[in-house]
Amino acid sequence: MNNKVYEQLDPNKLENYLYSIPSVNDYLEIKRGVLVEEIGDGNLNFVYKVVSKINKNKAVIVKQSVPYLRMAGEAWPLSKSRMRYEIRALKLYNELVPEFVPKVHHSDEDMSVIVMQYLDSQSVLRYGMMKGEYYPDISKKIGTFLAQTLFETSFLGMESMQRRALMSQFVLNDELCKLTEDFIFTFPYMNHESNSINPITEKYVENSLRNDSEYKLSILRHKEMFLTKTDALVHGDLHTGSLMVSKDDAYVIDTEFAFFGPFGFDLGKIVANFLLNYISHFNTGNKEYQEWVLCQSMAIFKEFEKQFLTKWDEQDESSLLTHGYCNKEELDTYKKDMMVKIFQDSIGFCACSLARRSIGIAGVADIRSIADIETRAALEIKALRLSKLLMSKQSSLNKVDELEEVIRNYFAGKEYPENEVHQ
């Protein structure tokens, strides 16, 4: 089907839309009736879950985007086109990683729709890990699908002519990264009405956040290179709201930021995640799934790292380079050399997440769920003081053991972030 016109889909609609896709229609027994529910946490776009009435085991998710941010209303337009980006991207990765995202029944470019596989099994990471739920081999997960992903769309794993017709089918997602930009690189380090801020913590963010101009100057550098640098194709918004998970496998979803970028946004966003989780169990005292969580998040990097070099060393030829350019020790050191920019640019980006979810706009459940100001208060300041602490020592991290001393040195009270006090 290849509908013109776009029309938002409701309930009812979205049953005879639905009846006009032959494959999707034999699938459900359209005919025979379906049951539809809105499901999604309603931040972006209208998400459907559409289940045969006759078979249960039998169903479908239908996401469309619509012409506004839905989080913020109608007020703040945002164009719909967003979806085609979330098409190509899940279609890629469905080529390139199977194993690791839904697959695609039907996509509608120009109705902004995208019908996929129903994950009847697996339920949102973000709050399993609040539950503290254990997952293994979730950071092995995380890391492959990372490693394979980064690697194969980038100067390293493709040719160049190659590489470029598939840049040029991401390039015009301006929409969604100015979003990055505000949301992640801006807002949060200036007064900006977007911002969602405790009142508690809001303090603690005009003394000693929004003006440590080293802190906003390291900040913006990370917003160069998000502008800049055409690495890979990234996911874009890679949290533990957007893996669906089981005790046996993981699902990445929610595609539509993807766009061509630095090999550390996708590594440092999800990281971060982890690391709010661990903070926001200081609330619930379970330091045995804090100890888990904080494991899990510096295998990510490992297995990373690992999964990527085992991929170059199967790489003959790229964008980069040509065979017989490098001798194996030239080669060795200049991989040496990339990996350790990569995992510091990551750290970067990692402090960048922790900040914005928690003084921006959209925060996590993991934190924001709890309902006493004074606990959450804690909690962000905590994660704000280990951002700051992060960005300081970026540029001296090597190697992953370094980083988790630094990290728990910082959660025993050891060490804090410069020209600060323990508070």
Second form
Number of protein chains: 2
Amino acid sequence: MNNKVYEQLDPNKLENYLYSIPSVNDYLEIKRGVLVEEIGDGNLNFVYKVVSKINKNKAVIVKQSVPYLRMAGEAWPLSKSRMRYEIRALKLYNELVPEFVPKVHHSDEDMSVIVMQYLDSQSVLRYGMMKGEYYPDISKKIGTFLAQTLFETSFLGMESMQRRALMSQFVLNDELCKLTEDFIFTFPYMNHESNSINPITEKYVENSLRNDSEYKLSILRHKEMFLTKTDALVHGDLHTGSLMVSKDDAYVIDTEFAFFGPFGFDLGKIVANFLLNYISHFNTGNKEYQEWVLCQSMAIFKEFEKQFLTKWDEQDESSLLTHGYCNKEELDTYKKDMMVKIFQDSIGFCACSLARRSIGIAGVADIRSIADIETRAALEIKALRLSKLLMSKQSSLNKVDELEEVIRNYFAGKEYPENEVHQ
Amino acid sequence: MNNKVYEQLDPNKLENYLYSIPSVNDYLEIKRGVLVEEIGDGNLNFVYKVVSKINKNKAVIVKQSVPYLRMAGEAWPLSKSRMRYEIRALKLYNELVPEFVPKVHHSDEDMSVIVMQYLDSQSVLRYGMMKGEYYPDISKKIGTFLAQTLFETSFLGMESMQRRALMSQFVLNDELCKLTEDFIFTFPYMNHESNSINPITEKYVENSLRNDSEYKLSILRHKEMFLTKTDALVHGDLHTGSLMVSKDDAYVIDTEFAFFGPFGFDLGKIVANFLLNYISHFNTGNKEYQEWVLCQSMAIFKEFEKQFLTKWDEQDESSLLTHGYCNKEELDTYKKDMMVKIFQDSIGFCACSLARRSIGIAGVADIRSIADIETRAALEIKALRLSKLLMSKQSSLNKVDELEEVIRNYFAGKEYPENEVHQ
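What would you give as the form predicted in complex with another copy of the chain, now that the form predicted on its own is on the page?
Full assembly next; the chain just shown is listed first.
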């Protein structure tokens, strides 16, 4: 049944399908019975949890994409080939960073199916952060994941021809790239039916965001970078909802947006999600938690940079570098410039995420779940103003501490976007 | 015989092969006899001219790549797949700019064969320029070719998913990209056996080029751009030897290096070749011709920019732009910034070409053919110093006229690279 033509699975067919895969069958002992439970992300794919009846500790997750947008039904076609890229990225991450991703038991691109480790006792980082839960070392884990995956798949970690071979595995992930181009970099900044704007927030958007030419052109420059810069294989959708965590572990999931893009993209997105959580806690009044979130978000940058540079120190030859081309001083200069560039780009991508999560189709539950629209609007505008501020400061910020100062001053009311009065 | 498994052709097999292709057979009337003549570029591929015996005006060029470097023999393997990219690019150019490329009669990726128009009464631009021949409107033709091909295959001329599909057709042109990475961006600036350095020039290279950290890091930044920036399908090897010209026409050939790269790459290379020709005419003393060459080289930039912007004015929607995102003023700002960026990048790529053509494995006949090594060294050093000067000025030059002034001052002895005294 392996690598057959596509067939959409249901719980019955699923059992037969898993039975045909020796490794999965051995693990679950399917003949002795399994429990199949649809758990689903619900929006795009079918997701099942399959548990061995004779050993409840043995379970797998089975994810299958269908050739339409599941939440909208068959009338909304969406290529099931997205699963191809989820499989490819997750398998690569299994090699590069096995400690940070679910183990892949089996994958089948033709069937658009992946069978992977069930992450017992892990929960979604976003919901934990909404409740004010602390996760020791979360910044270290995220920073490590990013440094490892970005470096190892980049022109600094790979030889030129290997790298182009890997690029060819992801270049056709076109549909999901297009979603990002539209929903992160375009629609939120213009009048578009897909946006979801709180009516109270709308006035600010009209007067201060969509009229700000410099801001919009900065967004456009980042869209151009997203379209054209192939630094490394990026996760493409790294937010607090795509991290499964416990106090001890962190697992990155949902790799279907993976493609070769700019270094700063994942970094910017995940930090934006931390900052949005920070903003949401103005509503709970949990200042202590805000402090923790801000420190963690800045520590992601620091951890990333430290580990990225450590890896670089160990790598003498790559697509970019040939032993003997540079002396140590020259290389150090190049490294320093590169880290500043990645940092500044990620601040820009962070600004894009802050905005689109506040007014675009996909909000964050941290803020969108707040029922009172006036309370919510205040937080949304706080996020939008921070987006503008960061975008305008981006190219003058060279260090994490400088960024932290800007953000702290902003939340303290001591710093605000250009052309806007203190509010 | 079409699309069969690969077989290396010889003149006899070639005749049978062409006979099996109806369109070519009809054109040449092969049964009535053809003359097969090997003409060859000699270095990489086999190239034949095939002429109809009953009508000498009917001729085609047949080019086949072999799985080794032809000039070195079978012991030097080189994937014949390079022909795949030559075919794909040339067929695309046949659609985009049919007036500037030989017509493709037939192509066969499996056989690594392309059958194309024989360019009667055209000669290689480089050799014409070495003899001081004038070609009216050559800059206009080159600028037009570049504007059309770069715009139409870029994120400004293509819709996002179409563009990624086209990228997937070229992403695996890895071997020839690697040649560029090594021979244009790396080896010339370090001690490497592949270099070909005039002993008199060598001292300058050691003292003033390879010790210049800023210069070397600038080269490295351009290598990074070459590795990571996928603005458009670039020709990849556009120099005066890959242009076949007459007084009336110009044809671009040798498209096997085509890949998705930075906008400025082709522009920089072709302009560098014009400037190298300019420098070579210090030896002939043909000042009038030098003046023409310099004007033409600057006119390439101007023509490119004019036509690129004209195409952009006609294109409302693309991967980057969505109707309604920008107002006209905003878009004009973005366009202006983009044209400056392309211009500055191309000056940088021009600087790389000037250097590698002077000391790397592949010189230009304009200068390398000069027998007297002292005369030659003087010209090589002139080119190297210009390379350094342009690299250092690059980011401060916003307009073609500013570049022209720098170059004129340099040749007049009024401007020279930083850290170097006037020589």
